[in-house]
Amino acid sequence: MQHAIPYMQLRGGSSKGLYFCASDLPTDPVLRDKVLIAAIGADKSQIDGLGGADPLTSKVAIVGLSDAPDADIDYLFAQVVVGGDRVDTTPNCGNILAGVAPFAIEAGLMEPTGDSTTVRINMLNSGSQCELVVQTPNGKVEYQGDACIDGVPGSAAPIACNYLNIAGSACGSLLPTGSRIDIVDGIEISCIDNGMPVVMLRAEDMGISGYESPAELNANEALKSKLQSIRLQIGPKMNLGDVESAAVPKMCMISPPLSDGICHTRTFIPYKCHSAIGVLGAVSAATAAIIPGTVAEGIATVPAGPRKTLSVEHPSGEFSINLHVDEQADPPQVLKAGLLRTARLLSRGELYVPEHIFITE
């Protein structure tokens, strides 16, 4: 016997995951865990369900309407751990949250506006918040159109997405180990938490130019074992707990830019090197460029002024992000950050999980 729950797929930016409303999945979170290890596939090469055995593939959003007074949608990120039979919502992922207005108009939860169709979302793993502002010309999502973002191939409608109040999301401040510089193992390393927790590092004090590729990366053990042995030591001491079999905090390693970016990024995600870089690591590491004395300081040039286009380079191009920043502050702070992504629906219908998962005798 076999359960059926309506479902969506996704590309949002370059992500892909399911999408879920919350009514049709478990309250409990145990079985929520459960049913979405089983949608997803629980093995290294998830051949038993619908992620791709990558980390980019095994994402998940849980999407309902929203209590809060300023909010339209509630979202709850989820990663299915690529063969750990495990689902971590610690952290966040803007990627995945390009597909959530589509989702919620295309599921009926919101009705389009016009020719565009502002969604205010409650990120529920953050408690912050994000408008993203969707085509609907016709009373329906535009899929098609001209914006480009690295890591996709051809084009699709824009979606703009303006993040507020993220400092400290999921670490309780911006800083989270209240210094600009750690020093782990004999490495200089800078936490930020702008909406994703990171831990940047000079790619030269790994012992790397950073301009390697992703798969020379992955096949490095010995640089693999020393940025896990940092990431164990400052997990604690950003808040985190005991990150061993966490998603957060992610590792990013920068170098000087290759073209006009203000740094050039490899990040591991935690174990794996990303082929890009996530929406919210690149925002959190645009974050460190604009701080005084971080271990960017000498790598990035940052433009003058309150606000600010940067140019975050990755393995497969760069991503953009505007930030309106308060140079006032000490450190400075970011009051919103603004990015381009783009989704497309891919297949919407229902999904089947083993009924005895929802057995409890």
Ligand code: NQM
The other form holds:
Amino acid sequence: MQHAIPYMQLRGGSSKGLYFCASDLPTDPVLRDKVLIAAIGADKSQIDGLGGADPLTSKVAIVGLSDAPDADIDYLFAQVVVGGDRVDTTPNCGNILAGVAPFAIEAGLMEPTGDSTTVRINMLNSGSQCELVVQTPNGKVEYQGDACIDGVPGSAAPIACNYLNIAGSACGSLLPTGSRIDIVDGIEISCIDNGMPVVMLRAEDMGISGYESPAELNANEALKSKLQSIRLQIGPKMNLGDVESAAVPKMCMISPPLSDGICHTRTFIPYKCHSAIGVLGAVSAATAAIIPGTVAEGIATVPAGPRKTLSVEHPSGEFSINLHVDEQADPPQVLKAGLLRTARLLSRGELYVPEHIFITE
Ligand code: NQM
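Would you mind giving the form predicted together with this ligand, to go alongside the form predicted alone above?
First the chain shown before, then all remaining chains and molecules of the complex.
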């Protein structure tokens, strides 16, 4: 016997995920996670589910109407850990978030309000807010358009994403260890959480140039074990507890820019090198770059002024972020982070999970 659950699949930014109405999933988190693992696939190949055997395609959005003041929609992000038989709801995902506005309209949770519709999202993982502006001419979500984002072929309709109050999203504070530099295994690192817990490292300190391909870095077992050693030691100090099998913190190695960006990056998320960079991962990396005294100092070149566009280079291009910064604060405080994403509805219908999952002893 199989159990049918209504779902949609969307590309959100440079990731892809399953989107559910919260009311269609069990409320008990243990049972809910069992359903999500069955939906995406439990083993490394995810052959028995809809996931793509990659962290970027092993993602879920759980969406519902919000009771929060100043929000329309609640969004809980769930990362199904590839081959890990577990679900991590600690981090947000800014790529999957981009698909939440189209999903909310397609699912009838929200009505389009004109040529564009603003959807105010309450991000349950972090208790922070993001405003999404999606194109809705003729009362329908428009997917076609001219906006291009690196990591996705072609172009699509723009979705403007404006993030508010994201500092300390999972760790409780912007600089979770209380320091701008920590030393682990003799390596200087900077721990930061402006939307995503990230450990920033100098690529050079890790014995790489920082310009290698993700495939080359994924094959570098010595590098991966050095990163994991640092992660395991610093995770509890970032208030993340034991991070052995967690999806955070991400490990971002920076090097000087190759073109017009502020710096170049290679990010492990955290066991595999990202083919680009995560949305909130990029916001956290850019934030580290504006804070004097982090490992980014001397590598990243940041323009002056309270409003700036920072381009973070990554393996498949760059990611531009508009930051509104209170430069008088110490450390400087990001008041708003704005960026561009696109999304596309890929499929909708019923997803089947084995009935026995719902049988509890
Ligand atoms: O950082 C990858 C992605 C992400 C997450 C990851 C993301 C974000 O590319 O907000 O978007 O870091 O696991 O979807």
